[in-house]
Each structure stands twice: as C-alpha cells, then as structure tokens.
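There is one chain below, alone, in structure tokens, taken in the form predicted alone.
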Amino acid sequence: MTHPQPAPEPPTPSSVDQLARAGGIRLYGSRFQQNPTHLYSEMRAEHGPVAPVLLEGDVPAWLVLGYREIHYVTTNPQIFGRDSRRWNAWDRVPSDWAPLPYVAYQPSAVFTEGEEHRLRGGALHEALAGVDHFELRKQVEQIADELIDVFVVRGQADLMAEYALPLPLLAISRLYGMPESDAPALVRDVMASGDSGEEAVRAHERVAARIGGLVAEKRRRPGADLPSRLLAHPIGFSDEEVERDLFLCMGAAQLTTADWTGNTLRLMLTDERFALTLAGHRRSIGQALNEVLWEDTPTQNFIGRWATRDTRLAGRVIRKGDLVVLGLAAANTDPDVRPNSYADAVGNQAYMSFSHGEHGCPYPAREIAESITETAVQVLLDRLPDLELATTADALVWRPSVWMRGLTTLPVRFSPA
C-alpha cells in the first residue's frame, strides 16, 4: 500500500528564532533527572499552562504543561498534526540528536493523518485485539519464574536489569512469532541500542534486520501472531509498513512496560501502605500499577505534534510548523484537574498516560502492558515474599531521559531459596 506524500514544509527561521528568544526553560541535565514534577511546577508558574522550552541541542519547542491544553491538541489532529515533515526547525536538528529515531518521519502509522491514519491505525487496533490474554499471561508467569530462577539462589538482584527490563522483550518476541532461540540476543540489542555510540548504531541496525527477516518468514508462512495478522490485513499493508510499525511498537512497548514494572515495584517496596500489606499484595497492586501512572508514569514527555498552521494555545501564538512536546507527566499532577494529592485519583482512570486522541496508545495495546506489567509483579511477589529494598530510597536513582521516567537500578534482597 503506497500513498502519495507532501513535500516537507520549507523552514520558517522567524518563527523559530522567536520561539527560541521566549525565555525557554532547558528540558534536560540534572535538575530535571531527579525532580522533573518540581519543576513542572515553575514552570507552570512562570509560564501557565504552555511553555517555551529548548530541547538537546537547544532546539527550541512549545512544552503543554495543562490537562486541558493537552486534551485539546489531541483532539485536534487537524491543527496539531504528526508528520514531522512540516517542522520548521530541522535546520537546527543535529544529525545525531538523540531523539531523532523518534521524530524523523518513517512510512509508519505513527505518522500518518487523516483517512490514511484511520485506515492504517485501525489496521494495527485489529491486530493488536487478536492477542490472547489468557495466553499472554501464561506466557509471561513462565518468563517470569525462568527469569527470577537465575538470580533466585543469590539472595539479591538488581530487579531493573535482571527483570523488568528484559521481561517485556522476551513476552512481545513471543507475541511476534519470534524463534525463541532469537529471544537473547534480541534483548542484548535493543537494550544496547538505547545507549549512545558506534555499537549503539549497530545494535539498532540488528534489531531492524531481526525484524526484518521476521516479516519475510512471516509472508512466507504466517502463523497466529502479530505480524501475520498485520500482513494479511485487507489494508494490504507492505511488508516495509508492517516492519516499521513492528519496530515502533517493540521500542514502545518495551520501554514503557519496563518502567511501569520498575516503578510499580518500587513503590510497593518504598511506601507503608503498600510495604505493610505485601502478604496481601494481591490487593494493592491494582492501586500500585494506577498511582503509578498517575504519578510516575512512564511516558512523561512525548514528542509530538507539529503546528499546521498559525494559531493560538492557552494565549500562545503557536507558529506554522512549530513542534508542540506533550507534558503527559506535569498533566497528571495539573492543580487545576487535580488540586490535592493522589487521594483524589484512586480508581480514577483518565491520566493523560498513554496520550489521547487517535494518536493516542491503541487500547488494546494498553491492555497488553497491564497484563505484562500486573503479571510481572504478582509472580515476583509470589516467588519472594520477603522482597525488601536494599538501599534507601533516596538512594534510588532515575535514568536522565525528559521521555521515559524509569529507574537505572532496583537492588532488593531476599531469602535465598
């Protein structure tokens, strides 16, 4: 399936230099790694509820620090579209600024709009639905336990390298139909992709050959997973489209399950009224997994919308062609749609975790990580009932990503079994 594509939008410098003389706030470096909610909130105060920020690389955008202001953007995909062609700063962009793999547009239905995004993101909603979840779940109990028997005589573990990271990978490999002897090295890559460096471009450019040679053996013989059902869509999908749509959903599905994972974890072991109750932890984790998203979600920023045409936002003039960052993370503690603590969410489930709009993360996607994420944690808590933290709290570090809010280590000790 091919579509004709508009050309790339000229750059417009005066609308960029402007942006970039408003007083912009830099979105990175250490003030922003371990306390980004604190300065959310200056910048709400300086700034309302839309704000001028400079990105890596002093490239400068609009940050929507408001729950209402980002529900408008992502209802209004007419004004605020996803093809990043049409930004007008690609002449400041680097050629190795790092979130480039997420902005430079790919034949992906991640950056289609319109008909073709309805078509194509339907397309991909179908496949998605067609995951068994009583089979998942089972699927991921039995990587789970093979998991936690590695470090399980040890008495200790680092639960973010030894468990939260690489359980999402091998769980979407099997929904991809992957050979399970291809699992490791899989996890190996995309893990070393995220790093910076010549290997990193090399592990990227393997996960993408893995990928592709999959879709090949999947249009050869199709069998009952993800790909296959994308390649047989009545869509007609490219064997091109449907591997960048793979690729995509790998990388998001791995990193955001990862750090919903993570981050469950250490708020069941950090806060009394989850640590107090971990023997009936069945309970609580359903209230973990939602107060995380709400306070610590994994997807904290998220690049972006571009501008389609002049216009105005919270009483921001926003350019043609400017890029506009979605605050999912300062939306969630928005004063305004929240003025207490998370007390006032429990049960409540309209955080701006997963976007919103047809952009958004698919549902059945979202339903996906739930099942990876709460059966993760209940197996663990299962096998080591007595898991405690083995450092303190404020010892915890968070990785330095403005995108994804996860930590870089988990230390827990245990009785050795």
Given for the second form:
Amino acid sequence: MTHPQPAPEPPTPSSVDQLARAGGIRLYGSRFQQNPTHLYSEMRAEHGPVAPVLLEGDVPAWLVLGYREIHYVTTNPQIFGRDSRRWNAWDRVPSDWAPLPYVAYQPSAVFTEGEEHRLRGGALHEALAGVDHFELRKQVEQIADELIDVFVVRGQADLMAEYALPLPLLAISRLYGMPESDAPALVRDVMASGDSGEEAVRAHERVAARIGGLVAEKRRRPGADLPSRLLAHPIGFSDEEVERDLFLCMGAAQLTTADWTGNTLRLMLTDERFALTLAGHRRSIGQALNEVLWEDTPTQNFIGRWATRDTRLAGRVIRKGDLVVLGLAAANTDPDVRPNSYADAVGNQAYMSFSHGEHGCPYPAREIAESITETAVQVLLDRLPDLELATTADALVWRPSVWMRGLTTLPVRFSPA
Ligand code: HEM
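Switch from the form predicted alone to the form predicted together with protoporphyrin IX containing FE and print that structure.
Shown next: the complete complex, the earlier chain at its head.
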C-alpha cells in the first residue's frame, strides 16, 4: 500500500540579496554619471519595473523603476513605511556608508509614520504654506544681484560654485528670519559640513549652534518667519523639534534647488530651442524648469521605504524589512507613462520628481523651490544678456552620484560690467 506523499513545499522565492548578487546590477559607479536614462531603460527591459540592485558596499535593495509602481508604493505607507529602523539589512551597512545620512533614523517629520506624521508633517506643511512668495521673490532678487555683483566685472564665472550652490541657502536663511550678516558664515559652514574629517564635524556643530541660537531667539522675539510659525503652532513643538525640522528643510532645499537652477541654466545655454530666446522670452524659463524636472531631475533616486510585511510588487516578492529605493528619474521616463520624448510633456507637471503621497515633498515646499529657482534664472539672464557657455556642452561634467543629478561646474562668459 502506498501512502499519499505530502504536497511539495512551494519553492522559497529568492531574497533581494540573492537576486541582486545573481543579477549583478550595481547602482553606483561612474556608469551613472553621464547618461543614467539609458541605463534605467536597459534595467527596465531586463528586469521589469522593480529590479534587485546592489547599492554602494553591495548593500541589497529593490529599485522601483516604474511610474505606476512608485505611485503604488508611495500611496500605501501601511505596506511601505518610512521608518528605517525596520530595515532587515542593517548588519550590512558600514558606519561610513555614504548614503547613511538619508537612512539613519532621526526623530524628524521624515521618519515618522501614521498619526504622528499627519500631525508633525501637517504642522510643517502649514508653516511652509505661510511663506509670502512676493516677498520671497524680492529677497531672492536681492540675493541674486549681490552674488552677480561679485563676478560681473570678471566677464566669466562658474555658475555652480558662485551662484546656484550658495543661492538657495541664502534664500532659506531669509525664510528663517536670520540676520543677513550671519548668512555667509552659514553658507560656508553648511558647505564645509558636507566634506569629511575634523573640520566638517566642527562646521556641522557651528551650524547646529546657529540654528539652536536662532530658535531660542525666535522663542523670545517671534517674527514673520518659518521658525516663529513652527513655534507658534498649536501642536506645541519643543525647541528641539523645531530645530530638527529647520535642519530637515535646509537639507531638503539646498542641493535640490541648487541643482534645479544649475540644470535649468545648462539646458538654456546648451539647447538651441532656448538659446534663441535666452534674452527676450521669459516664457521659456518656465518651459526649461519643467523640462529639467522630466529629463534631468535633481533627486534621481530616493531612499526610501521599508516593507512593513511580506508583500508583492510587480510580481516580485518583497520581504518584511526590505529597502525599496524610489527611482524617480526612471519613473519620469517610463515608456508606459511617457511614450515619447519631452515634446509630449510640455506643460505637463505629472513628473515624479518630488515623489508622491503623504511623504512626498510638501506642496508649499515645491512652490518655494520654484520661486527661488525661477527668480534666480530670471535675474541672471536679465543682468547678463549675452551669457554663454565658456566650454562645449560635451565637456560639462555631472557629479558622480546616483542620488542627485547636478554639474560639478558650469563655466560661462559674458561682457564684463
Ligand atoms: C527642486 C527642489 C526639490 C526637490 C526635487 C525635492 C524633492 C523631494 C523628495 C524626492 C522628497 C522625498 C519624498 C518621499 O520620501 O517620497 C522630498 C521631501 C521633502 N522635501 Fe523636498 N524637494 C525640493 C525642495 C524642497 C524645499 C525648497 C523644501 C523646503 C523649503 C523641501 C522640503 C521637503 C521636506 C520637509 C520633505 C519631507 C516630507 C516628509 O517626509 O513628510 N523640499 N523632497
């Protein structure tokens, strides 16, 4: 007599680690520096909308390349959470891992979830929405004029180091109601804190001390500024919580807005559709800003979300605690959503560049970024009407980062004044 055999166990699906190692897609290195769009379409063709990848140090993660899939992930925070402490690969992360600042849990609005995020994020949203854009644009005009005054006599400049990079931080210092005399030191310290070594640590401490002093001052003497609005919010923020959110906004605004400015100027200086209208047609600035968010968005890939339980995404088995990286740049060129080139996207603002859902870049923050960037480009073109690139378009070098897309330098020349 034969006994019935037990049904075979279904095969255990491979983990993201095994798949990433077998597939060998490394989401780092110089390959991504010049033409990442091409690489994303290759990855999509080979792996579909969700690909197993290895981040720096061969840390495994899922990269979501599909627009619809990112939409799904970001609108389902109960499945794809924001709190990084649930990551199942912490033991693989070295202490000097470059993306650690984006991943290490901090008690700021970014890593909160559920009701807590609704309250904290909501308060931040309201405080950002209180910004007077007429006043902001006036302040940015003044900042832009002062930066241009420094190099206008030379007839040449590096628009990244001398314009696009310092400008957003100077604008943020005005939104924070900082004394204007403190702003240059803040810019120096924030830039220095991005390097490594002892001096970077000291620079970071000076930034923290400045923000701490600012919050204490605004508690004593409130003004029409972001810190005062946060302190006055009925939620009852502590000074420490306000400091954290001011740090968060400064970090979220600086390089993103700088790269949006730099990438827009690059487009206008290298593409003859814009070159023809550089001096005269204001409308083209808005088109260039929009095109950059589709084609060369500042935040290319974003870490991230962590699965709260085992689940499936585009047929992939995602394990509880797996890291999911949002491939925002890849989503913008997803052929399912955008079959042709930018020609079909003019005026369309459905890009994923600011992400989506309750943790997406807050709408008032997007408007702040737009006021800063648009004014910065406008003032520059008004002041330097014969502005041109001082090198060839091909010689421009992108920074070697898979996370942010921006130029190392943007050398230009113009008639000195
Ligand atoms: C071109 C400029 C900018 C870009 C491309 C950008 C992009 C992003 C992205 C991709 C995220 C992550 C979304 C996610 O987790 O799904 C984010 C979050 C955030 N951004 Fe922006 N951002 C920009 C400017 C700004 C500015 C100017 C501010 C503030 C003044 C700001 C404040 C924030 C904040 C507070 C968050 C966290 C939201 C949360 O977790 O609740 N951003 N941004």
